[in-house]
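A lone chain, given as structure tokens: the form predicted on its own.
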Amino acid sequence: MTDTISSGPGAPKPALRPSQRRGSRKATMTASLFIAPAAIAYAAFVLVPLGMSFYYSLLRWDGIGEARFHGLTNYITVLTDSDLLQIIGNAFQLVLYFTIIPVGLGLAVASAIRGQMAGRFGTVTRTVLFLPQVIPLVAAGIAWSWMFASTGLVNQTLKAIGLSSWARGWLGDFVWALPAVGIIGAWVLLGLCTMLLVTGITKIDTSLYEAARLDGARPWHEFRYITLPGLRQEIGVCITVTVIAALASFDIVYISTQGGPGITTTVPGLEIYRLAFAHRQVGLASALAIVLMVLVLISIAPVQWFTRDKK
């Protein structure tokens, strides 16, 4: 009687022939050769500096003289110093402006021009909104500094419409300086979010909208039950990019306010620069950088989980 070979899920897999094993090893080696340059560059420019930053964070060092082991003292300072905690809080306040405004307006614009994607209106709208992305952030910071100045366009507009009491030196005001910086960041990121969302909305089947309209659905219902679920991944990308931009912001703040007045607009990126190069506290600067990296990872992890494809 011939034995029946089991083909169920628990059956052992047939052994590979020598030629198949050689082909598999060759494919693995070829793939490794293609991956190697990127892996080497990633290790050299990301992993090694990250490891060095963590090592420096355990030291008391001015960047020139003798380094002394300082343990976790630098981390304790970061997590207990009131000024450093306020600086970290400033970055999280910027998240509200850098994320909510660009993503909210991007969704509104993408929904509004959904039916005119191929037309001239859609092309012009996408081009105008994307322009801030091609403007250097330094130039954007300078231009907005002029607009927010005491005699700038913003105050002139307020005076022209009878709101002279609202006019002020926005970037020098202790209350309004941080929101003003947030508006600059929101303006810069609006184009990127809009383009991502406009691109994503084109993949949604138009028959879903047609069926919804036949069933009597209102525009708000179309947006809530069709557009938002269809753009889940794109929204996740937008939120991730904008949150990282807010927490790691430097250039816009440095150009527009240099962290002032006081420390009301100082963010971790700017404080790391000052601690390392102005105050010669390399260990403390490295500890703040590591803490910032951890905060970024903690902030974007839930976003990635909620917006991942759940098919």
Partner chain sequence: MRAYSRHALRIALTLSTTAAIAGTALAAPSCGTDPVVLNSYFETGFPLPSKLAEEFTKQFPNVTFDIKEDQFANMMENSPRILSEDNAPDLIRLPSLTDLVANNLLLNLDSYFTEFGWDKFPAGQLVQLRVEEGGRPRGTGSLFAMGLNYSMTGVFYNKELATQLGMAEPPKTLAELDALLAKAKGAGIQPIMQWNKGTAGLAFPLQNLMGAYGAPEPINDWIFQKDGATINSPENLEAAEHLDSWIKAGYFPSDANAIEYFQMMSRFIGGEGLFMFNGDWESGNLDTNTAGKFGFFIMPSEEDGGRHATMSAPLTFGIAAKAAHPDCAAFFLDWVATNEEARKINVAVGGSNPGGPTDLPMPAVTPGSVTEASLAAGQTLAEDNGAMDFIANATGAIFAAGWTPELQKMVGGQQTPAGLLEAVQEEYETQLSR
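Positions refer to the first chain, counted from 1. Whichever C-alpha set is largest while still superposing within 1.5 Å between the two forms counts as the rigid core. Bear in mind that the values here come from a model prediction, so they are computed numbers and not experimental data. What changes on going to the form predicted together with its partner chain:
- Once both forms are fitted on their rigid core, the CA atom of residue 34 lies 2 Å or more apart between the two forms.
- When two forms of a protein are overlaid on their rigid core, residues whose CA moves 2 Å or more are considered shifted, and residue 43 is one of them between the two forms.
- Superposed on the core, the two forms barely differ at residue 76: its CA moves less than 2 Å between the two forms.
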Contents of the next structure:
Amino acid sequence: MTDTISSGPGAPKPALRPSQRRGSRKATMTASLFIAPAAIAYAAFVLVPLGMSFYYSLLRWDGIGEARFHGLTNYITVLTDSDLLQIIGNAFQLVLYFTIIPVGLGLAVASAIRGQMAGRFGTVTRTVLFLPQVIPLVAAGIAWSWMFASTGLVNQTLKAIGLSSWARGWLGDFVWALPAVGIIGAWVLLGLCTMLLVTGITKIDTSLYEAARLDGARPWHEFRYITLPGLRQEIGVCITVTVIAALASFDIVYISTQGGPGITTTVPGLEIYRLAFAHRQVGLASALAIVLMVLVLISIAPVQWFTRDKK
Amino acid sequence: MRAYSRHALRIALTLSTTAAIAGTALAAPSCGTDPVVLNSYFETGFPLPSKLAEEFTKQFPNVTFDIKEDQFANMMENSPRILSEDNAPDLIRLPSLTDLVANNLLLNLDSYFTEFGWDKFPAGQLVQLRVEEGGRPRGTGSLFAMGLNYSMTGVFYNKELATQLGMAEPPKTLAELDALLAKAKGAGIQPIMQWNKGTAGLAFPLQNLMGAYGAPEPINDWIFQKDGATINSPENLEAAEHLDSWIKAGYFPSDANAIEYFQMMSRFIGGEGLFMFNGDWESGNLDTNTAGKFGFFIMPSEEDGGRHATMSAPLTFGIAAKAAHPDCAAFFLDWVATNEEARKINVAVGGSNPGGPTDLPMPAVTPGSVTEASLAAGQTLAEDNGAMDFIANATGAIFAAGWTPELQKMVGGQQTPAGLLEAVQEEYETQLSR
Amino acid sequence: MRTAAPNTLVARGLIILLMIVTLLPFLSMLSAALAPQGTYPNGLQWPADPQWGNFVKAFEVAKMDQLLLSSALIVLGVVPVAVLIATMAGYGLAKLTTNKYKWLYLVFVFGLTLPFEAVITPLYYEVRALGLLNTRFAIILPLIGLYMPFGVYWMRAHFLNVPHDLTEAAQLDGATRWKEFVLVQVPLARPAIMSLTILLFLWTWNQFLLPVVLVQDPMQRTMAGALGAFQGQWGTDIPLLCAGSLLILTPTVVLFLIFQRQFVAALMQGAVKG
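Show the other one: the form predicted together with its partner chain, since we just had the form predicted on its own.
After this comes the whole thing, all chains and molecules, with the earlier chain placed first.
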């Protein structure tokens, strides 16, 4: 997402002398032949549907009968209906879990180990921590539904350590269902973030730490003034990936809670699916879809800007 | 296409038989003799339709079933989409009819009604399956589905725990039921085992309480989408308040919102819970797997000797408007209600009333079984004319968008009885205005 | 260069803890998968009499062989085409166009953050209009399009880093260009293409939303979509559900264990670049 590369050494020279114009037209032809297949596929299955989404969002349509023009009413509904606002809020609450846990734990591990994980231990660690990235999110949802079930491992553990009063039906609890879904997402993203940060920290010049120690810096200061700035890019990547995963989540919620209890775990992705295909409110679903897309863009932009390479 | 093939069949049949035999019986649609694959969409966890399909294939080897199954909550969401697609199912378990009829997704069964002579079935059983043109109201108009059987909800009880608590016979009034619940709670026994995840299982006790406090007719009007009907009535508020008092008294499991239907069954069968509000579709299952351990009674009325009213609905199956083999599917639905072997399976596996022509005998049931008790309860209900459709069947989305979230909130202490009925009524009106 | 890390023990302990947390759900599923069918087992408890037969039963009811075939067909339909046209476009955008066409690149990049949910509704109607609903093409064609932002972005970034003089070979005509692309550029781009292939394979195999909306028949779905249907049909039987889930996620895990290094590299670069 950085566009620094485009002005790098590889960028073609823009200079075109008049004598070259003929050749350049030919070159343009060649270029378009190379680009066309991808552009067509992209247009047909992304740009056109996106345009249609916007068009549908202005309609009142059940998907079968006749559609009526509805103006911006659907958008007003999305931005004023208390249920829909709660649903959008749920997605942002998920960001807390999907993002903060993996990035926080990842940073802790990275600054503790501060070095490449080599040898057999490194390989085993990488392999294990990447497992959740390889399996379908659906499988993660099933596995964790089972972990959080009344007779599942979480309650079993709590009872074993004498916290029976804490045991509950996690995914059906008004307070705990959303955090529980958040934990599932954190579990999936934890390994990726940890490995990115562990790898990133090895790129920081170790002499910086040595110098800091000679100056009598405490570990917290090392972390604050050397590790954090040095990992700026990796942290940015982690936040970007996890924020998108949280805002656009669907699979995990669909499998583990179906959005309940009440609507405490319903996220925009699930609501779009329900509105469009079960409740037959294609217009409202599309308006929510467009709003979701914009929210993702708005949330990602500052992260991209802030963590951009400033070296 | 369909009409054409049926006509062709009819002509062929007429030509190949002597004219002396009654024409109508022969003209009735059938599955023919060519291989037919019925595209079927059933509900997960209930073996009855598949068992019936198996027997049907045994009797009519040219017919096989391509069965897909899904959980009820998914079926509610998927059925409009599946019915609108090209390979729409021939047989489909339907959660709710009105929206599907409004969108012309279901086949009108009126011609089969005549051809198969379904007028011999008790008219009351088919009322819920009739829908007026355009999708509302329900309860009158053309026939759009049939029941595989006709079930009712009531209260299952654990006989051992009941004896332990000194319950000699089923409670006759709501007060007696309350007393038993309190007694169970006091004795450290889970008073009611009920699910509330995925879909709201508390809708069963709620509707039973509604039936105890008021008449079924206004509730049916609401479910059938009659003009001006409301669920937010004083009687229903009393019922909702009563339900809330049960929640507050801790009669339901504290993790009810995390219990799915089949978990409830497994825990109830495992001895957890004195009562369970559920339908007699589980009677057969309980008789087969846990003979003698459980009983069933109809929800008592508020006063002794009062009118009984409870949810009683067909196990609704319809035929897609775009189905490839509608005749064969209709023939199957007729066969289920009239074939002796099918009726036996129906009662043994399902445990509910198989319906069908009134002059057909009811298959024998084991004395003392749950099935016997639930069929007897069905008799009581019929005498009191107290059958209501399920409050969750009022519109296609009222269960998913109304009852389920609001009842889950009530269990979580986030919704009041009045708020529950208001919220559901509001959702109902929003959906009807679309 | 490397100084001995200060808190090696703490770090190792933390990592081992993370690994345990990562593995526990799998172990819990395994123990449940071995419990007798139809029971509600405990979270993590080795059954007295492990029912390995549950896996056989799950293999049969899930029709694993057909599922594998279906997923493989979808992957074969998506990945080679997507990688090829993304590579071509990446090359075209990096080497054959001037800054004047940067907008085109930006249009592609715009799709990078697009949630699939934003286009799923119109995709449904589009695929239905094409008459492809409930076929594997309902998944294959949209996925190729949906992968273009990342694929093009990824390959363009690679080609930009290729030294310029390779392409400076002058204003070649189309045919020669094509030859140069196939004979010189593609072989050089092998690592980038490999990573892209791995990522697209994983994303396709694990794709859930598209099959759920566009294909009803689990036998025409991806593995993840089929798992969703499996949960719908057998979710009421925890041991069978766990056995089936473990079976369904085995193929990718096995591939991952074999090509561990390549997978990890691809996933990490994919995150950084994406």
